[in-house]
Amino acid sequence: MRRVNPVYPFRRPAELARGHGTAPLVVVGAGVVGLTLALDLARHGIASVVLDDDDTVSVGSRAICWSKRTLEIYDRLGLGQRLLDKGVTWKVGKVFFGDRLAYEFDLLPEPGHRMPAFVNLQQYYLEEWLVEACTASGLVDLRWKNRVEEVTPRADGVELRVVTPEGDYRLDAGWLLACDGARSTVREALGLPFLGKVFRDRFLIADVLIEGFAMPAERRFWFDPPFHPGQSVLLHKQPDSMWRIDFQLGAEADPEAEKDPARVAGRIRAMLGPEVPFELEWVSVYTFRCRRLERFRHGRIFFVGDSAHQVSPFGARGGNGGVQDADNLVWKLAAVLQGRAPESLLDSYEAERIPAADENILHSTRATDFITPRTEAGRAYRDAVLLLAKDHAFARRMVNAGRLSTPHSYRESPLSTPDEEAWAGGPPPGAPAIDAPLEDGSFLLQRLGGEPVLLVFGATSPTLPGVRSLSAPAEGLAAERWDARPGTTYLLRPDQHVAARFREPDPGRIAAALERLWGRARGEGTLR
């Protein structure tokens, strides 16, 4: 049965009556990233206006592979269990060369994590849940069919001209978060170019309804399969008997001709066999783009997600990277707006998320070069690696069907306090927190929340203003994963990344690290 998207009503903004209005914080774009930002801001008590030129959620599955770190973020925001309940959980990937298995891998071989390696869920479901949660918060003013036409930056904010079905109005925003995607009108209004590569190869992407299709929940990638010779194919299972299939087409393919339903059906029939019934739900054609803006902050304007950076879909780095952008920015912006941190803290958004984008772009570019070699020598190398991978571990490390999304570690962040003691393991400063089960049946990350936390193993935590204390036993799986012994102390940021760690809970050193976490050296109010 073909899916029907919800249609959200246009509501006449009060500004239309007087032609002008103000808003402390405006989000442009009600996709996954914009809605995640708005919801997270609401969880911090910050109201926002969200402008979107459409009146529904995404058409087609779009982003479907939500990584463990992204699932942990949504768990903090109250949506984690819905993703687990509805989505398809998986952790195994298989790579084929021709009609034979080259190798398989397990992305989360160890137990004791609340969230799995990946959950597959169509983007439109997540967007619907985010709309519901934003509406329920009472702090998000969602304005559908409100298109931003002009953007005028000022020292103290941004002036927008917004067009609606009943006229246009001016809106003065104190801060503007541009989450309006790869074709960002905000970015175009500022004349900001992307830096990077656009690859020539085209790929067909299809949502295919296949009732009763017997295949396990795992990622399957084929190089040069017999049903699509000379090209590559990717297959993912989604909820509701929906399957996502990507076909490499080549650089010379005609996008409009390739989207013809009969042509697409022929490709799918060759893959599944003539006896398997199916129904096409959604089809699109895309090219790879691996590029980003030079800067993600322009005064009072921040670019988040695809408006700031773009990667190929292999590796699930686009949607996950955008959600993790939002996770990084919100707590800093909330702290500044609430007067708990200097505005200079916001500079760390670029300092941390530009290296994260570069890491994703590097992996995405390497995957693209391996999947679509541009020379005969490159193809010969790729095919030799795939032949060797079945029997030789060294070759498996060279196979690149898309290095799957992992969270970036802010090793060089100005907010991180470097180690002074020796550590054999555990998450270092800048790294995301590691989950583990606790004695009461809960999980560690569930106890952290979205505020600064002082995590102390096997000892009494010192009491410090502006940070919540949490105790954990100095034995067990959590202590093992955190390289903890009695007295081991971690200072966690509101986004659950490590700010500092100490072998003893020294109040003076912790206080200094807390000052650094908030983006200021002692008494200076600036980043160092």
Second form
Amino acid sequence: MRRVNPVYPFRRPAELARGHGTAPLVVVGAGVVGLTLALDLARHGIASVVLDDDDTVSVGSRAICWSKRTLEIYDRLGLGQRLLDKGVTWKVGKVFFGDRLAYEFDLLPEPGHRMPAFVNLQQYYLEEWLVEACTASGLVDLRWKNRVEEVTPRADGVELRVVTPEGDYRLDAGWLLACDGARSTVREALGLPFLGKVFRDRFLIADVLIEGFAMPAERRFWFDPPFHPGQSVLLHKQPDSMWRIDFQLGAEADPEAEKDPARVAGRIRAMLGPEVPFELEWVSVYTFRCRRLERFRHGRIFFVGDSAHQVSPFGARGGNGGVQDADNLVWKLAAVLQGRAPESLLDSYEAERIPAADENILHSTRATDFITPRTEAGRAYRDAVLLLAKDHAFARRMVNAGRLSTPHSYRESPLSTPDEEAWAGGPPPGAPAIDAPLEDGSFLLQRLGGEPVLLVFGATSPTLPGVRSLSAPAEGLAAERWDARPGTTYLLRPDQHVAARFREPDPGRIAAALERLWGRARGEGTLR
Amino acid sequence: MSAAEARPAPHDPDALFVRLVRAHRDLSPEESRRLDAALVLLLAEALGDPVRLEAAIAAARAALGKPVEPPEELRE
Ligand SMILES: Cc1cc2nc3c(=O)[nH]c(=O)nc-3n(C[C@H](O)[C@H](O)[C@H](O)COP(=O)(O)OP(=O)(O)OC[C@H]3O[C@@H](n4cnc5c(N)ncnc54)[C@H](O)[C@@H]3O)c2cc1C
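Having seen the form predicted alone, can you show the form predicted in complex with the partner chain?
Next comes the full complex, this chain leading.
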């Protein structure tokens, strides 16, 4: 089997005739992040123009591990079931050192959540489905083979020069969402530096077709295995009998020589044994960086996904982090564009997503330092941890083959109303909502999102303008997970994060928290 | 807790030195580094006190004539 990527047709944009045009909202880059933004905007009734220099989806699997939170976001957008049906659900991870098991973890999916801890799915499938859904929405003007070449920021918008196979045009965008990836043209045009760390080790990454491979759907990570001495190897199962293998190659490896199929096949044969037939589908050699822009908003321009920050692949934080950026930005942008919130609400995007990026960068930098030690001492400590892991719990907790993506909790958010009462659990302000089954067989998270929701346990909810109410029983799994008693009330943001919580549904306090959620709080005095 | 457990006998300085060196006797330089690293990890865990560990790191670096903090890592 050879995968054939879809090719999307170039359609001559109307602007070519006149040489210029306008669009209220332009997305640069139809990667996983740009497409997610466009689809979510469409779900809020907002039209966008999406420009992409290519005419297809991701070549090769690239991001494959989609985390629970990302799956919940796609469920809100209508793609959740498809991800579950096609993807490979897994929960067990094993870490080997040399030829023995050093550590094993189970991501403990307690029952009663709609989404599992992780689903593996090639990035190209997700992008294909997003293209379909964007097209079906009727609100996304997807323009393939439209490359942004020049970006000129203006006070009330951004001027773009777009190059197509049939000529150039000027596009005056009201707002610009830069989702043009790690080599962002928009970033370069604005001359913005990246701050962070570059790693020298090269990695070989391969999609390998292995029919009937008798290997469980687990994440397997090897430090210094006999089949690839001195380096690390990562194995993941994907749909279609496709396996993803990442080989660490070291800093001195020659990237061209390493891509030679015969050489790659030799490495895979050493790993699988001579009797396992396989076919190479895609191979790439890469190095990576852990870094970000200083600011994610520059006037009318927002940086989202890899254009704003990059991480190492250990922990699956690149793709998931970008989708969660989109989830954070869209409802705010929609509210501002539709005149429901002040423009200052948009500043909370970077106030919330820069700490999230820093958390992702911190975890992925630490994992990379553990996996690719750069000094003799680093290697000695790493190896000692792996040797101690078998018998010592403290050492097991130090084994770091990637701390897997978890959603960021917006603790310091200007949109959150701090707790004033005592709580023994439940999601605090800024944290994402916690799923639980409801009596009718549906899940709590399926009832939240898109707009603010007031979740009231065991009491009738007050009717307040601008917020939808949802009642839940004060007993049962949902109440337990949310530390709820009769009267406990949570105000949830359109992205399913908690804005505020109260022990009684007090209309005055709820109204103040709602103002704050929309970025309309005018200082402490109005909040009490 | 008995008095003996509460206050363990102090190290015999000469014996401690010999004991640490002897633990490396049959090891290659690489194995030796690993052993030291494993020892430090186990001792840090037994100490269970980040403040005292920081003080020990600072004292050890000072003994080598090095500042407490190494220079910043390369930034792009
Ligand atoms: C080899 C490889 C392996 C990876 N493995 C993993 C992994 O295992 N797990 C993980 O989480 N992440 C992984 N990643 C990272 C993950 O793929 C990215 O985090 C994710 O794709 C980011 O999405 P994005 O939409 O921001 O950028 P991209 O997916 O890079 O999309 C950017 C889009 O912008 C378009 N574009 C660029 N410039 C212009 C322009 N001037 N005009 C118009 N369009 C433009 C591009 O054609 C592209 O479609 C990997 C990446 C690579 C390269």
